[in-house]
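For reference, the chain that follows is the form predicted on its own, supplied as structure tokens.
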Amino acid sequence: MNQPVRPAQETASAPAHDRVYRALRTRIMHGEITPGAALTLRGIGGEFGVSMTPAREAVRRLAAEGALFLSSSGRVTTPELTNERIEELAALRALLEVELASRALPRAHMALIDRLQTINSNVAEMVSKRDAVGYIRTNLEFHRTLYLRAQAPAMLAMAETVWLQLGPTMRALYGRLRRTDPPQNHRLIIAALKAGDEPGLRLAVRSDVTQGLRLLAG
């Protein structure tokens, strides 16, 4: 059976839009763009070698996810979160990520635990280098690797949307904390996984995902 032919414009623009969306999404989530930073469609288009249409579509998608703020005048910025919003997102992280970790626990085989220990070594390396973006990236990799074992894709997608909204703020938080040691709670998470300790795991995850954010909001 012949496949339907897409209009030329759709075929050409969809991959470009998706490429720009994914690249910007990763940058925002990893804190590469600071809170309140202004972006322009012309600048985005020029950087990625695309026309204004894919750039605009990527921005609209990210704005719908709360990763960018699009004003009525068309100005595009990363959000500057209020203390109330930070508290709300911290509470969401606690709800979603504690549940994801709990669901992952029965499937936490030794290969997963070994992988988490390796990632945590990378987190420690980024801390020692004072690499804020590297720290945020490896920290999220640690959490995502664990939560993938929960086999709860809708819940994980919701958690990633929260990470996306918090990305620039996490960069600001890192600068304020001046962290010199890797997160203590990661070691507690790994220990609870090894022991099959669900209450300990839930407590360690909740502490890990909320402590820093609540310090920033305070």
Contents of the next structure:
2 protein chains.
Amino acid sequence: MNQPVRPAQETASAPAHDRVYRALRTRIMHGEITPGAALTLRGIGGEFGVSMTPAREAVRRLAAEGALFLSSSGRVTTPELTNERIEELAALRALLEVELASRALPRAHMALIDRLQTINSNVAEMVSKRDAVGYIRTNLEFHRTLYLRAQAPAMLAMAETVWLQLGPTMRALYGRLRRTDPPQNHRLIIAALKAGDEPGLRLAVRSDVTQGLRLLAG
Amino acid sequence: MNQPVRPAQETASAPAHDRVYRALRTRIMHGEITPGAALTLRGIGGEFGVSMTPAREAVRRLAAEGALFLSSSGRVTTPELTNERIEELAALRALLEVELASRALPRAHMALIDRLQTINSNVAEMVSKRDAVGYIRTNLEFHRTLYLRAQAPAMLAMAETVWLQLGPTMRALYGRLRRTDPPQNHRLIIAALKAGDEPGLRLAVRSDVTQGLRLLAG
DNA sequence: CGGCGGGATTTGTGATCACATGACCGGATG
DNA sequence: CATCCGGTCATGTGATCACAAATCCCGCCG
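Having seen the form predicted on its own, could you give me the form predicted in complex with a further copy of the same chain?
Below is the entire complex, every chain and molecule, led by the chain shown above.
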């Protein structure tokens, strides 16, 4: 009963714990789980058709990245962030992403800028449709596409870890946000890239990254 | 045989996977394991008197933090960093630790500075004794003591993650370093703290953090 | 003498189970 | 009617086992 039957080819022949990890990770990062929601190992295992063991490994991995919170008794929930924590994570985003953008700037040629503009129109569409999850997903795609050009994998990984920690909270925040104006800061980022304007780029990225929390402090 | 015997009180009654995790973590961070060294789940379990299950969880957790490298077949080794990776991690240290020091500055009173000076004399002693592991340990204690004052737990956690990734490599680097001069940059850090000189503090921290890699690039 | 093949062994993966503990829900009591 | 106490149930932890695959090692062939 080790492998239920293995019909022909499974999803991708990736290890079970990795499939579970990736599925949960994107769910959390995209804000598909509300802050404070509880998960159970048996529940996860049941949902993905695996036993507790891979579910546990996936959960441990996510907890190590700060994407999940483990109570002292081992109960696993998605974290509920305090305001100070949110501000700190926003400061981290600013620190890391300004540096990533700055490093990407000299390598940003026209094809990249075109791609960013395409993604940005998708972002605008999600905003107009009030699709919070879609907005978060395309917004992160915009940033990741730019930062990939920085050729700094460790730095990008850290930035993604921060996104992961903010995922559930971002959803909650944007859910209460009533705004349909397109992402102005993304336009500034693209303009600065075109102009090769590094100070402008740094400022635009910093504004884009920290604006989301402004409605929190207000 | 779930609990071998539980003599009276064990080490601390902490969960087994957590004990294993912490033990391995400090070993790696202090550079007690050389880069590229291989570990086995059964070996870890045997060493700590537990089964494979807690060993696996500890390893997964450390791998998620970048402290261990898992090959595609699941073999687990401590990472061998490329030069680009080392430079990137050093840049991350600079970014994060400059910010942490800056945030700690307004909260640094005399008791803290005294403590830093005490720790720094220990650092100097380790340097003179050519004790690489002791040097790394006390050096990190110096930095952590300062950054704790920043009241920024997420940021400090990220900095520790970077230390963890650099652990084995740091040991290898300092092992080939023939230097017995005391840590000059630490003195500059302390002086800047006393003077309340933020720009000087930022510069001193940046120098201290990036100097170690200079012998690499040279 | 060097490369190669094949079998023995090591090693990670995942399922299952026993157990302890913490959570939850009910009723009894003040 | 609120509160506290009881048990039942859900849940995480860790051990053990079966299995597959990767690795290692040694002898064989060119």
